[in-house]
Structure formats: C-alpha cells, structure tokens
Amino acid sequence: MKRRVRLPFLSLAAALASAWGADWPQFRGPHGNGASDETGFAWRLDAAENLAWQVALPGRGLSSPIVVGGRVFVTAASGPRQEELRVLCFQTIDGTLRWERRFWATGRTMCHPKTCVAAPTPASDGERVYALFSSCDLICLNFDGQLVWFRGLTHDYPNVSNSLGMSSSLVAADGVVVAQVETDTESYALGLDGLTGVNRWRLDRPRLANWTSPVLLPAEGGPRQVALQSGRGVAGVEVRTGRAVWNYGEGASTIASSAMSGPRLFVPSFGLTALDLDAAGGPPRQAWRAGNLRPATSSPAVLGDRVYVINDAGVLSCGDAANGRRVWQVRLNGPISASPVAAEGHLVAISEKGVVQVVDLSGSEGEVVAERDLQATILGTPALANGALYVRSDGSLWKFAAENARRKTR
C-alpha cells in the first residue's frame, strides 16, 4: 500500500467524441457504475493550468452535474426551507450560463442537515433533461430550457416522503422516466413516458425508507431492463412496461447503490455480491460473494476487470471482478460520501472537506498521485465528460480539463 503525492504527468486533450459516447447524462456516467471509456484526461488537478473554469451555484445542491451535448445541468435549492427549485445549464467550453429555472416545491422540502433538497442527480435522454428534487417535483425541460412538463408526485402520493431527505436519482431509457420514490410509510417506482410526464406503470415496493438508485441493464437483444435495488433485495423490471423479470431476494443495502459492468451485476449486499444476470430472464446467479470488499455511503465503481468500494474508514478496496479477490487497499483523505469515479486507469474520490484524490490504478497497488483542496464540503458524485472533470458543491461548480482549456472564474 502506497501512498505518495506527485506531479508527474499532464495527459493531451482527447479530441472530443461525438456527442453520447463522451456524455455523462445521469448518476455515475453512461454506463452506471462510475466508469468512462474514454481518454485524455487531465489527472494534475494540483496543478493552476489544470482548473478549467469555476462558476457560482445559487444555492444548496448534493446532486451530481450531468452533461450533454456541449452542456452542463445542475440542481440546487435555495430559500429558507429550500423550496425555490433551480436547474442550471452551463456551457462546458467556458462556463457561461446558457439559462436557469427557478420552481416552487410543492412537496415537503424536510431534510436532515446533511442532505439537502437538490440531492437526487437529474438524467437526460439526449432531447430533454429530468429533474426530481426531494420535495418529489419531478421537472422536465428541453434543452433550451422551455418547461414540457411538471409533476408533483406528492399530490398523487401524499406519503411519499421522509424527514432525512430523498436522493434516489433518475435514468431514462426508451422513452421512459424511472424514478424510485421509497419510504416506510408509501413506495412505488415509476415509469413516466418522457414526453408526458404521465405514468406508462407504477410498481409498488417495499415499505422502507430507500436512498439507493435505479440501475439501467444493457439490452441483450430482449426488453430493456432497469435493475431496482431496496433493503429487500434487487428486482429486474423491463423499463418500458415495468413487468417484473427476475428477483434477488436476500437484501441489499439502502444507501450504495449497484453497478453494472457486462452482465455483471455488484450489488452492495452482504459486503458486495456478484450476480449473473440472464439474457433470457431468469433469475440470476450468484458469481462470488465477498465480506471484505463492503461500501458503505458512496457506490462501487467498476473499471475493467476491477471493482472499486470505499468503507466507512476512508479506505479504498480493489476487488477482481472475476472472482471478488480482494487485491489491493490504500488509505484516503476521507471521510468520503461522493462515489469514486474512474477512467484511463485513474480513479478519483472526493472527501466531505472537498479534497480531491486522484488514485493511480495501473500498478500492483493503488497511489495516490494527485490532489487538490477545493475548500468546501462535497458530497457529490463528480463526473467525467468530453476530457474533463465537472466537481460540484453548494456554491461552486468546477471543470478540471487540460491546459490549453479557457479559464474562467465567476
């Protein structure tokens, strides 16, 4: 186990790709599990030349910054009971604010200090962009920031909600919104047709309180699937009609949420559980289980042939995917609640201070290369777009890309 700060390389900015393919258009990038395909990022993020641009956010804000298309989409929540519901869209170029829209929450805005109202990170399609907030307002904008549609889900589901905050967040795939909206007191998952904003299914779920996210399944030639994850277990439900496919019944956990690599499937469950999922529709099969390799508020993340879990201690564990072996552990700057994202062998995890670590994969051990101080409490996940690093906190949103990128700060 290594652990040693340096400055040793600045990686060219990539070309950027066409536009989905280097997107990162919801919760844990394209794929849902923390991982880029792409290359070229810039890894000294202690270097000056490195920050991109820095803007100001209008207010609080847990939710991950999604981009698409050449944009950048930010939640916040701002007021005294953190009823204004605001989506932000950025240029990713320079920063420069192409529009913001501001909303009323119509639900209850309740949050353990800790958490806030604009926790749930919105999702795009590649059209229009989706956001739900923990007042369960559920908005969606085009990308010019026209409104098309607004539910209030509380005014359908009056006991949706809880007094520590909701954060699940969204993913849309076929035309469809799926949001997980769980408490002990009423649960149900949705499917709303994108368009509409009306509901294509509901289905009832368990009856606990439920901050994990829903997971989208690569489409094996049948039904897209989205992977359903609660403290009962994971269901597989086809996206566009919300049939239940398969069930994993033996618990789960109700914070880190799972991850999809393959047809692999890590499901944070008694530590972290490997299941098989069948293209066919049968219930899966359980690959590998592993104690040692347990998350615990942020989610696993799966590069290659490697998964990637913090614990509660700040401790970052790389497990083989084949067969959940642990093979190396190195100590963070923690405590860390933001999930780690990774690419190009790299991996970066932000601490709660707003401490910014890039891990070094590529050896027999994990090394810490690079750090960065921002100086604000971060909680959310950061994501990884088109040769840049987009970081986020109550009051700032940064880019991290090459040296030849625009500086600006705002």
Second form
Amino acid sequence: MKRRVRLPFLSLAAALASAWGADWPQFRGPHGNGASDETGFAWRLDAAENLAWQVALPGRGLSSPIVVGGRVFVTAASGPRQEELRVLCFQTIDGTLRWERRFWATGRTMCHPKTCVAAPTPASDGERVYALFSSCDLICLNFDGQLVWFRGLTHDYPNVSNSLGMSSSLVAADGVVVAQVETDTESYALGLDGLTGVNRWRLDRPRLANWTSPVLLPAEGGPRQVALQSGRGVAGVEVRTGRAVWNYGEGASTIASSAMSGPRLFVPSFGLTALDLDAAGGPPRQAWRAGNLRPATSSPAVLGDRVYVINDAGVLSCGDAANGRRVWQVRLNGPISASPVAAEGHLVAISEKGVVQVVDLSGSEGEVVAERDLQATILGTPALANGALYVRSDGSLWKFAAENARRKTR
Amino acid sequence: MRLACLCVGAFLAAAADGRLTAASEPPADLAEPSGALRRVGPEGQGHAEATRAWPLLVRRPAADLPVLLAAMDGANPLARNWLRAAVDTVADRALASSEPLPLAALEAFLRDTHHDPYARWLAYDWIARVDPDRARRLVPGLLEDPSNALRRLAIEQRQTEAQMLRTNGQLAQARATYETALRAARDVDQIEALAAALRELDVPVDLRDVFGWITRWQVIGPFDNTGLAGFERPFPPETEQRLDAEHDGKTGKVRWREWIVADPYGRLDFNRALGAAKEVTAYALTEFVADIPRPAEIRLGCKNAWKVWFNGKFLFGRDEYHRGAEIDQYRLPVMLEAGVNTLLVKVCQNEMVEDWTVEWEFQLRLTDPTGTPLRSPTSHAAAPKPPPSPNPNEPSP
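Could I have the structure of this protein in the form predicted in complex with its partner chain, to go alongside the form predicted on its own above?
Once more the chain from above appears, this time first in line as the rest of the complex follows.
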C-alpha cells in the first residue's frame, strides 16, 4: 500500500514541476497543495540579510502573491468601501512596480472586517493572469498589464455574492479559468475561456456559502479535471467541458480546501479524508479518514509522504499521507488563517499577527527553527518560488531569499 | 511651470483640432473601437470585438484621454471598466515617455458634471498624479458634486479645516464648517465622523434625519417560515395590501398595524414590532409621495432573507441569513412615479438559535442616485428633536 502510493507521488510531482518550473502560479503553488519542489530557500528568516526587499501595497488584501516569469502579481482593494480593485505586477528581482491596473467593483464589496475584497488568489496559465475579487469581478490581463477581458459575475448573476465576503481562488489550465462563486442564494462553478472570457461552461452548485478553492488534478493522460469542494463534498469535473466525472458526497469543509498529491486527494472532511482517485473516472476510493487531523481556516499542505494541517488552536499536526496516522504535533504562535507552505524539509506558517514561523520537518518532531515578526496582520498564504518566500499583508509585500536566489529572475 | 506651459499647449492643440469639442462625438477612428467596448455585456457578450478594439484605443495619444473618458458616458459598469483600463494604460504610457497629459482638457472634463461621475473622478485622479496643486485647487468646488468620490474629497478638506478651527478655539466657525460638511456628506463613514465631531461641540445630530430612513411603516406577521419555505411562499400581503384585512398567520390571525421606527439607524425590528420568534416571515409596507417622476434608489440593509416590491412589482430578493448587514447594503434603482408609490418589504427569519442570529430587521431609505435622501410625509414620521423623544412603540435607544 505504502509503495503503491508513494511512487506516483514522485513521478507526478516531477512531471508537474517540469510543466510549471519553479513558479508559483496559483493559490498554494504549482501542485495546489502548498508544496514546492525547489531547494535553496533562505530558511533563516530572522537573519536581516535574508530580506531581499519590501514594497508598500496600496490597498487591503489577503490573496496570495503569485509568481510567474520573473513577475510577482498581487491583488489589493482600496477606497472607503474597497470598491477600487487593483492588480499589481512587481519584478521579482528588486520589487520594482512594473505596472498597476485599477478597476471599479461592479459587484457588492461588503465583507466581514477580518477579510477583504482582495481575498481570492489570482492564477496564471503562463501567458495571462486572472484576478478575482470578493465583488465577483474577474479580470484577465496579459503580462504587460494589457487588458484581455473583464467580467462582472454579480453583474451577470445578481445574487452571486456573500455578505461575509467571497474568497474562493482561481485555477487556470487547458485554456480555461475555473471560478467557484458559491453562495446561499445563487451558486455556480464557471469555466471561462482564457482568451475571451466567455463561458465555456456553467455548473449549478449547491446553494451554500462556500469559501473553498478549486484544485487542479493531474492530467493522467485523460481530460484534465478540477476538484470542486463545497459543504456537500467534492465533485470531479473536466476542466475543458465542465462534465461531472465523479462525486464524493459525504460533506466537506466550506473554508479549508483540499490538497492533491499523486493520485490522492486530501479532503477536509470528518477531520481529513484521503480519497484515491480513479484515473478511469470511476468513483474515488476512501483510503483513510483521520479525525485528529482537522484543518481549521488554513488548508492542508502535502510534502513528500506527509500531510500537514493546522487546527483552530494553532497546533500544526503532521500526518502520514499513506495511512492518516498522526506522527507529531507542535504548537505554533497562532491563531493562524494563512495556509502553510512547504519545501525542502521546511514548512512556513504565519500567524494572524504576522509572525512568520519556519518549522524544520526533518526530525522525528517538528521544530520551529526561525521566526520573524513582520508586525502586520497577515491572513494571506505565502508563496515559494525561485528560491524565495513571498509574504503579503494589507500594506506590504516582502521577499525573503538568500543572496544567490535574489539573482534568479527567470 | 514648464509642465504647465506644455499642458496649455496640448490643450490648445487639442482644442484646435476639435478633440475637445468632440468629447461626446469621438473622431471616426475612435468611435468604432470605443463603441466596441461600450457594447460589452453579460456573460462575455461582445468580448471578441472588444478585445480587438482595446489595443487600438491604447495606442492613442494622451491628448485623446478626454475623448476616451467621454466614452464612459452612459456606459454599463462592465464597459466602464474596459474603458478605464484603456485610459489608465494611455496615461501610464504617456507619463513613462514624458508625453504631457492634457491637464486643461481633463480639468474641463471634470468640471462638466454631465459626464459620467466615474469618468470625472478618473480625470481628477490623473490631474492629481501629475499636478497635485492643480487638483487641490479644484477640491473646494466639489462639495456638492454628483460624483460621491469627488464630493468625498471636498468633505475631507472641510473636516480638516473644521478640526483646525476647533484646535484654534474658533468653535462657532468649526461648528458651521462641520455642519456644511455633514449636509454634503453621503458616505456613511464621513457622516458618522462628522456627527461625532458635532456632538463633541454640543451640536445635536439626528441621524434618522441625516440618513433619511423611512420610519413610518405598516407591519403584519408573523407568517410561517418553517424549513425556510416562507421565502418563496406568497402570503396574502404579497397580493393585496388592504390595511383592514385579517389573515392567517403562523400562530393565529394577524392584522396590519402602524409602526414608527425610532432607531437612529432606521432599523425596523420585527422582534419588537411583532414579538420575538424564529422561522417566521413578516411584511412592512409604506407609501412614498413624489412630486415628479424621477430616478431613485431603494437602499436596504438586512441580514435576513428579504424581498422587495415597488409599486406592486417584484424588484429583487435575497435568500441569505445572518451573513451581515450594513447601511446601503443593497441598492435597487427604481423610477418614482408622480404621486403615491408603494413599497413592500418581506423579511424572513430562520431557525438558528445562536445569539448572533436573533436579529429580524431591516433598514431602508429612498435616495437619488447620488445617495441624497428623498423624503415624503407618508413614509417619514416627524423626527423628534433633539434628542429623539420616546416613541409610541419603541424606547429611545
């Protein structure tokens, strides 16, 4: 059992890494599970020299930075009602602002004070960047900041909004950008043509408020699928067509999103439930269920043969991805809303008060080996790309990297 | 100074070749691409044409910015954003290449209140980026501007002035300045800050009056909402609003009764009006008398599921419970008819029992499109001044 699971982990990770390079093109990275395959990060964040640069941001945001082709893309919202939507592009090498584009929200911008309008993380397919906001405005720009298209999803579907705010992030693949706009009143998953922004497909979804994000699944030689999670469970859908392929209907979190690694999808459901997906499109098989691996707001991360979750008390738990057995726990400086990210035997978790914590995963227990207090409220998930860690708050974007990684521009 | 000369030159050049006067009639080579952007619609309608047209627009010289801005006049909110991206791209490129922005033309555009309020704000924004002093000089004249974003700037300026007067001990002038600003304010945060400042100077402020809440209602209920089925179920008040009628409610016969709202934030609390209950539905009815037909907005805040009918026609509804409420949460454009207009609100309460799910209420006002409250003696109870006196139905807050 163990061997059967681990081998695809390695081969698929390698295949995906070659496709995405060392960029971080979407929420929780190239694999959608918080992991990077890279090495050479500056894990001693407490060392002053490892701060490559810090730049000011012009508005609130808890979306993740994404990193593609030597550019960091960040979204933000400003104005008394956060109705000014901003997409910013910085150079990774020195943090210089390459361009900024601003738009007026066409949907509702009301949200809980803890979150904000720039909550969903943008995504890139390597040619364009797609940015979604809580107002359900979806913007496509090319890498030079030229508008490709603009959609107002609440303008199109007037009851698509959530008075607490929306946060589901985007994924983009096979020429399609997938958005989940799911609320108590009106709910859809949309597959939009990346070039034109028109609907390739639109699926009715459960009328339940949902803040989880879609997760791209490995292509496995067949049509690429995306996992759409909601309070009802998880559905596997073809990216190009929106055709429903499989369904897990036992319920799932509406906040923490699933994580994919190899053929296994780790779903925040009854704690954590591992589903082995059938490449032929059959129903997923439950591999295990672990009630003591219970992610709260942050989504699980998977690195190698371990899965990591953070509960609502700020306790990081390490589980065996093969069988769900909890291996160790360590209490972090919490509370924590940002999802953890991990690479080369280290995991980064950030408290809501802005304490960035690096946990060494190589021992029999997790050990916090570095901390850096950025003295800002941070709820956004960081990015690991090209040997650097990118962190954003409402007011700043930081890049941490060792000297050699700072020269990587791709 | 040099920059100003260049700008005047650009303005004169633009005026000479007709670009300024053509703001509402773009030159032929701009008409088609800007028209393509204006034709974008729901679900990607018109995107193919717009994506071909957009690159043509962003190649235009900065002198064409007023024409691009004018293309926003009457545009839908989607098209406005396509055009905004073009304006910003042209202006960015101009600044990067030291091409002067047509500041005089942008100022003329800003001063013409017939143009789209968003476009005018964008004109101001680019003026402010290039010539902050020029922008600052424009601000005092924006106190009554139809653009809320521009009006906001003038109010901020008045707030600063009033604060300085207060610090200098010139309390009468400070009060007068704050009062002027409060009369002009439309954004909730500014209204609340100004009201707080005035109260600190012993000037009473009746927020009911400032916001213009509708306070005189007829209410009826509770009707059943077990299993949340009441949202879709048409109870009798949806089909007839005879005030002497009696209907079967959830727990017995129910009748219309008048309810005057005393809350400074205009909240009609059904738990007080009808008795605290769960899994229930209620209705509130009011009449609004307008002198002339005019565009208006129904502005509603509600954390329960709700529906609104205006002059007997269903406008909009939302089947969402306890996700939050705020002032002007929903804005529903309507056309007021001369004479009596009727407004019916349905508000549903769900089954949840947590403390934060107790509220069964809404707040509503009618405004013009800029947020200026509209009033009618049939929908606004006389505001007791000051402070709000005990109300026949509710204790003062």
